[in-house]
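Next comes just one chain, in structure tokens: the form predicted alone.
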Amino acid sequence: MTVDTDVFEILHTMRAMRKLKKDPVPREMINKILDAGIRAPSGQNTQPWAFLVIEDEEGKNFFGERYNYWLKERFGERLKKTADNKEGRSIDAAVHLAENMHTAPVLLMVMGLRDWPFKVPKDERVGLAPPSYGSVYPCVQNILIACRALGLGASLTTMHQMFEEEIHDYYEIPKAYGIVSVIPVGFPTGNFGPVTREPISKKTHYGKWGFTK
């Protein structure tokens, strides 16, 4: 097992991996990505979150269906202006992933406990919470950054919110739990390398609005 332990550089070349090998990821992988996840820090220490390591043929195959029609119905035309660029490439990227989501070794389902935030008033609170994301993220981002660490690829999806409810009945889910992300995990057909940002410069304020020195 290879670890890169530079963490500016892994930071640094963090992509998005949407183009997974087929050959199966270790279970002392998945434990150790999982293991960076729960030291992420969370509200009041409360440790919210909750995961299910997908790897079964059938159960890969509900979730990437579903995945599949539900990019191409939320997003149609969109898909299908590809070109030559970054933003091309990207949905060709995407596309792909939900074509093939099936195939990944691994589908890990992030899920947090529910809680309302304190803002929404108790007479206000009526169905289901949501998550608490807040304290679910930071999970999320060590687990992406430690299959950057261990060489895997992986990439943040949302798109589980268009079928929840068919997630939640399909896996057994606790309905005291909500999704918050599922990251599809493999080797990946490609290499990690710098990503493009816009400039601090373009994105910082100093003491008021507007003010960038």
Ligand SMILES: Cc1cc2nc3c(=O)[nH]c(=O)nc-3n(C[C@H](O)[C@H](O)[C@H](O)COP(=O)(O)O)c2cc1C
Second form
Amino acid sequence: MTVDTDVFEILHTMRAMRKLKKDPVPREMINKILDAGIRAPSGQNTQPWAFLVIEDEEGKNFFGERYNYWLKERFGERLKKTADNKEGRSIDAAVHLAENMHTAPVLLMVMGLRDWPFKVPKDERVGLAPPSYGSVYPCVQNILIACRALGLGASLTTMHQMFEEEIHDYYEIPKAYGIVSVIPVGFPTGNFGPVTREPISKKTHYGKWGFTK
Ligand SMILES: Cc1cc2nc3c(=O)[nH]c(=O)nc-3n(C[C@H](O)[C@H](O)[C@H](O)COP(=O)(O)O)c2cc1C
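Next block: the form predicted together with this ligand, after the form predicted alone:
What follows is the entire complex, opening with the chain shown before.
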């Protein structure tokens, strides 16, 4: 197992890798990325995460079929590529992922214990609380970083929101857990490449809002 160790290089080249080979991912690697995940911080060190590693065909088909259906239902026309630029290629890749989700070697489901945000008064707490996102997304990000370091392709997905109840039933997940992200993992068909982001100068204020440098 070769490991990239330059953290800045990793962060600058950690694109959403949505085109994956079918080759299996060794269990040792899965354990390593999960072990990186659980090193994340969480509120009061509650460690509210839980993982479901889906590798069987039936389990992947169940998720893939619904993901593909809902991506198209939700975004419809917007998924039609209009230009061969970065955005167009991302759309293509997102559609490719949806259509091939079931062939990813591993679908890694990251869940979080539900927890009402402090600001919701006790008497207004009806229905199910959301998972404690702030205490699970650092874990998700650690997993993505670990995948990149190991040369594994991965991408953060959240389309499960459209069919979460079905997921709970099918995979027999306790209602106490909400699903935060499903990360398809496998060896990438393409290369890691630079991520494009707006510069910090467009996002940063100093002292008070509006004071830029
Ligand atoms: C909260 C969140 C939800 C996302 N949901 C999806 C998703 O459902 N499907 C998907 O293909 N990508 C999803 N993404 C990935 C983003 O589209 C991607 O990170 C963004 O376009 C930047 O792409 P890049 O990292 O390749 O530059 C999600 C990312 C975040 C942070």
